[in-house]
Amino acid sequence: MIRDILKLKRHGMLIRVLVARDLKARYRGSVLGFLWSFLNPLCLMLVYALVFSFYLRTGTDKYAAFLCSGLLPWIWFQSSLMEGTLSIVGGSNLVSKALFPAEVLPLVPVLANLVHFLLGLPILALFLGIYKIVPSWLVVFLPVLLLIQLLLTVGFVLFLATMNVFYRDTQHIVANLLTLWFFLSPIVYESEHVPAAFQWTLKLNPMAYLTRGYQEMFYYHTLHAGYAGFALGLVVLLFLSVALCLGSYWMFLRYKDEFVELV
């Protein structure tokens, strides 16, 4: 397995090109083209931002700035998921090429959405600053936070594009249980605010720590009470995310070669 990873520097060039093709072939023949990176979080944050805001008032201070720090990571998450859980199946033609690297196939989204989350901060930065919100110090680790998330993210769909080759219900069981992961997620509202009998869901929520760390950085200002257990378990986050993503490879590498069987 070692060997393989090493050799997937080998494939970068070809994880470039496929990511920019994926990136192109999202909107080609729109009008607007790649703005849409920018106007579709935009578009969704404003929605919830109406919602959570005057029908279902949450209470949470310039709730457009709070909400748009964990929105944006989470919709990296999500369409990762999402689409890399297809990334074998929709990628057959590649995949039937003996010469073919399949592994490359489930990087392409999560590298792509990662570029959608990067092109999407300058919407966060226009919030922060109709709000004269400024990031706190923690956001020098900005790249950390990022790293642990790809790591997380790189797992979860190598796990699940295998698992969606032999059960063609895990693209279905993936969209439903994303929708109750998104609401478990202290993103439309602020973990105080979960009841002290339910806290324990957010301890075991990767992207509960996720999204609020990202929080912390662009819209608190102060360190909150616990801040140095959150801080333990980012820490024990990173490491299961490296175990998570490693284990999930040795899956995808045991069982790469009866996927052109049953794609």
The other form holds:
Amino acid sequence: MIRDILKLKRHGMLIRVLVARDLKARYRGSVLGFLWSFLNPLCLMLVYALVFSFYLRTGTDKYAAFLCSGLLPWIWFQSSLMEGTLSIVGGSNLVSKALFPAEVLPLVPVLANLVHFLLGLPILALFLGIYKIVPSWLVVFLPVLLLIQLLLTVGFVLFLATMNVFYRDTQHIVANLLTLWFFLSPIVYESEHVPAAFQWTLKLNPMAYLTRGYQEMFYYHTLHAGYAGFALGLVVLLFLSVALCLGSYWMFLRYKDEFVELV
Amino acid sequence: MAIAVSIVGLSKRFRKHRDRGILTLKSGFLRLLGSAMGRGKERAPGDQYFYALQEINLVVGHGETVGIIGRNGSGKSTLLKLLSGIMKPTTGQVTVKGKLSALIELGAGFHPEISGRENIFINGIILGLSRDALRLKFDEIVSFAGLEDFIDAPVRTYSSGMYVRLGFSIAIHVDPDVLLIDEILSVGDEKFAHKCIDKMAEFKKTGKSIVLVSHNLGQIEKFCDRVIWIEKGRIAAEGAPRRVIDAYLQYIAKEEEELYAALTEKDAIEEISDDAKRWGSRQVEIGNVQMVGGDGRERHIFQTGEPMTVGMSFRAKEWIEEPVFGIAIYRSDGVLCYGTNTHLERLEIKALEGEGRLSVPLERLDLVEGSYYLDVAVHKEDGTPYDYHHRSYRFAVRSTIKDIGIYRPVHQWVLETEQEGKTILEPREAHGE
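Could you please show the structure of the form predicted together with the partner chain, as a counterpart to the form predicted alone just displayed?
Expanding to the full complex; the earlier chain stays at the top.
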């Protein structure tokens, strides 16, 4: 398996080329092109901002800035899972007709959506600017959060992409679970607003930690859990993400040879 | 001769019901669980398997071109996929010396929305070329594919020929030591096919090995040093192209003959219950109807121009005066090709009683290739039928010449030129097509 991970490094060029292809192809033929990477999350943002500031009031101050700091990373996570789950089945002509390392396929949507996420960051800057919020020094931890989310996402995607080869039900289950997951994560509402009886769900939800982390950097400027608690939480999450990644990759390698017959 | 590819004891097993993958969630879950606990090689009971390939041993020498033939579903393409490493064998080993390029699906991984130029880079990298090598070979790839004018257009605007040409051009510029080709020279136009063949000849000359799967037996014979015929997942024959191809063709002809015989038998069974296929008073009954070839054997497949004898046994249950026997040939779409009877030909049968046989030797069956039906009948002079068998006997005509219509008169083409005078045109040497 270690050998396989090293091999993955050799596929770096392949991954880069395929991510570039994905990015190039996505908005090909549209007038606004790459601007959609920016406009899509912005529109979604505005919809949620409209609903939760005017119709169903959350009472959160500077709501758009709060929403934005949690929603952008979530979009990255959700799109990666949705597209990643389909990646092997969708890349059937590469898997079954060419000598192609299948492990590259699930990584491509994760990385492509990371790029979209980064391209969407100006939206966050825009809303922070509107509310005259200056991100706190905690922003130095942003790369750590991104790394953890990347590992976590890759872990899920490798597992789900493999499952989807054997059961195409996976893609539908994933789509529905993601909706649930989204609303159970403190993205459109603050963690404090969750009734005490349900606070434990946040403790079990890795995306709740990550979301909270992003919000504290950009929006709250304080660490609710305290510095030690924050650091400990991140370390544990990092450890779990690595474990998930390795576990999923192990499973992926185990079933990889059967893909060609099933896609 | 140095060995480029060797296959030892290779078998490939597939699970049946491919589309469902694993039949139930439960069995699949148990299987996942089982393998997670380290019992992965044990399969859940009830899984059905079949062997696509069994006990294949094969060596391809350095610089050798080996052709693989066989019917659809015989396992040819699976063998190529195992050779290329796309699939893993169930048992046995595949060893390839040197760089391998598999032309199985041309342009696998092309993205329709982006340009040919960008796709060359992506596809090239997928096939294992480096960016620098691609930059060097870029112009050559484009000009070989003949796509200079379209290289910046998105691939979705390409015709299927252009698509395949580009795919082939990239794959061949990978510069492999072993080239695997699956049925691709049949795509693209004549000009490109020639280019491909030239390129392959060049490959051969430089001592590279080629494994070629094709249904085009003429091409295989022309091109390969050795041919392997795969039948039902096993090597049925191996050796000199001509010999193996002949054995294969003979086998196919025999199978086809059996198929037609089975079909006709089925029709004969149906005919008893089917009024549309048989009618008449049965005062005279036609029994066994046979079509016999020039070799004296009963057959259902004839070559254009071969002799055919239609034979039938009959039984007159009473004294019948002046019966008329007739035969007719219909094409499978119902067009009457030919019909005649003893009355039309002013032949006299005074009277019949009891059993007998009648046969009609046709000196030449000059029908073009296709499926045909034979009608036989016996009736009164005024047409009142005793026994009429309609569309009950099926036969096929095969020909190496793909002319059209129904009837193929015996003919020649005579060319007169100032230089050479009168010559009767002769067919080119051709085989297998």
